[in-house]
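This document opens with one chain alone, in structure tokens, the form predicted alone.
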Amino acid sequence: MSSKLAILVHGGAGPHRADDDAEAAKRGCLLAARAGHSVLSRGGSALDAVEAATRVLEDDPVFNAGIGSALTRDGRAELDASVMDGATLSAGSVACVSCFQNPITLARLVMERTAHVMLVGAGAEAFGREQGLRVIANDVLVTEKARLDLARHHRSNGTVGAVAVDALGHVAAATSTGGTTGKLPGRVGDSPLIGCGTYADDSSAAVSCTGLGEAIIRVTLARHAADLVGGGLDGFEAARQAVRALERARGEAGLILVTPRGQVAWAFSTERMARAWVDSRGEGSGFGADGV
């Protein structure tokens, strides 16, 4: 088994809030990282690993993805997700879906079973039904905390994501979100946009972003970070430089990345970003208040 095996996940970046549960976020991220690493250690692909890890985060109501997603201004959950395979540059994404708990799996089906990269709204949901995904009521995705955030105008724009490298040195990335609290129905952020919230290329790195989606889109943050690694920068320096690029777009965000050589790295300009990882040196985790 290669010593390159590594997976890193994030549970969203943003300001400190009085109702934050830092320990729950750290535990949830570490559980997701372990789920992904279990896939890798059994010989699974980086793509399999990031999907498995992201599904764990989507199922955890602590995070703004799947169950527990931020709500639109009319009180519904509309989910976005994307996945990318660094070996082939294949990618799939969905936006504004409201009846599936794990949109990351739907995004992968778009990648593998259609000629398209992105499906949205009713079309994405019809495709998911055709593929046999379990359909759920939108209320299943809505938590009391999300309702209170909407009522109190507490802005949430967190995201979850995962990046991994497998035994063959292939990288993959996945990102999933409920978006921003109080968003207009139909709003799409960076998470399902390849090159913005998600990017993976075996010649550089796999990247997943989190933060203010509109700013991330304007600087195509994920692709920018990967290109910096491809240009020879250390992973942490590439992450820091990429996040600083958001200053021009007047946004705050964070990102995680992994290189084909197994380096995991991250940076964020927000007050905190939950993250956890498992690599060839063992496992680690963190929930930080230290910015970039």
Given for the second form:
Protein chains: 2
Amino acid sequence: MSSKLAILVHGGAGPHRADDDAEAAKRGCLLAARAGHSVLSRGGSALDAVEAATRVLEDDPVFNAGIGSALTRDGRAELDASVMDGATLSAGSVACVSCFQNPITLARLVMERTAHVMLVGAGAEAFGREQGLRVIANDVLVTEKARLDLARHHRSNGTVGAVAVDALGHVAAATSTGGTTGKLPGRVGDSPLIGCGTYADDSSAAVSCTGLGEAIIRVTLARHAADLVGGGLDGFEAARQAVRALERARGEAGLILVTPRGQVAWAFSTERMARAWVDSRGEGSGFGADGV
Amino acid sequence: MSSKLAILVHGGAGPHRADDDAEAAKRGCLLAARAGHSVLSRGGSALDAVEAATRVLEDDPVFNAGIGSALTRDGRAELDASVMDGATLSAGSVACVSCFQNPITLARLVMERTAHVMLVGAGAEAFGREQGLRVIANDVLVTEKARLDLARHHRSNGTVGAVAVDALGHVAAATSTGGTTGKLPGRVGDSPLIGCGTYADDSSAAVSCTGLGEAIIRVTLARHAADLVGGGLDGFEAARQAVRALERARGEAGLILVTPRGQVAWAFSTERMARAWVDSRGEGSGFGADGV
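Output the structure of the form predicted together with another copy of the chain; the preceding block shows the form predicted alone.
Let's see the whole complex now, leading with the same chain.
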């Protein structure tokens, strides 16, 4: 039964940039995938695994999530994240939080310790304080690279996410981001929206998306990809069809998914999407269209 | 071609309450439907019609949206709203705004005057001020009934929404709410989430949902209902099947939908859902399971 254990993470989809460090992105993704897989190997749940993997990515300044997040027009980091448990359809989400390093953990606390799915802004931050999460200065999240990106109007590509299946065949998905460089304060993208950036259902698949958030929202991309798997499509074919649906919404994106049977799959219409996985056949990583 | 003009609004789904005023709710819904239909009759767009209808419902203290909104644990009104244009899949959304009477209009401004879909909290309010929306004190939104509901832990049922189809066969949907009584500050329900509380696509249907927001989010109810229409189901059958899908998410809800061909349809698993419509056959309204 444990042969189906699998985890797949992404480090964001977007256009190639001159300053892309493909090796750093692949290495960071692989470390996150291994952290998640280690949870699964010890008998941990898919939910625990995607949270653990996403925390590694949030802590890595290479990615646009947690430390290293893209900055608002005003030069601040405002973070969004969500998590969903395919076994129960339970979900948790936060948006526009600026004083925690790991919003994915705050999202999970919303799921497990409130009657709600989503908290935003000051209310979400007050809840995090009540729960004893360590409060940090916004500056801790801000890297020199993020400041330069804002000054140069460079788009950020590094939203992160993870999907996993555990020994019981339960799937889970998590997504975390700093959003788009130069966004209006208060802007919420697809990452914290259930059905858009994140979806998980044991009867279909767990999905995490990345790319132009506004387009992903318009086609509720994560739910759409899960439905295609639920309808019987192979994981890769479902991922490709879902990404093609984005064309109607005038945007490019990528997604990763895992099925309850342990298949990992991905697709992207952008030039690159950093990704790494560990499954029954071993581990691997990729960046561009090179596949592996 | 104009024979297909149709608009359908809801005033919220929930359990019967001893203090239900069914007549006031039906009358309020009918006034809103007429306001929207008047826009359509003059050649206005479905988008204009659902905004106009939703504003009437927000202004009516009978409903849990705009004036009369349910209050947070702290006794404040924090409003959520979203709107979607089925012709273009463009969407706009706001959550956790507390100083405007008509959040649906703010949501439309987000759609039309930013590169974003969703703004929340202080950022959304700053944007609204920039756009010249009239700023009001939070107290203006707070009714005596809402204060009593909070004191007595009564659940609020009055989320509002509208769906319409115009002479060109374009559909649009809008949803607006004060959320649930006693919610944590910062809580966001399904109403402002595209695919959950609101969805519109000319290739399927326009949908607005109401009920237990957390459950609606878990099954992305609005998108699910639209997909069922897109798959060929009759509007009422699609509405019923979608509402049944809620059972997996441990919640009750209702929804309204309109198809590009001008069919209006609804379903609810709650005891009642106030609703009213104007279509090619005339107008009508309902409250409980009495049908019309």
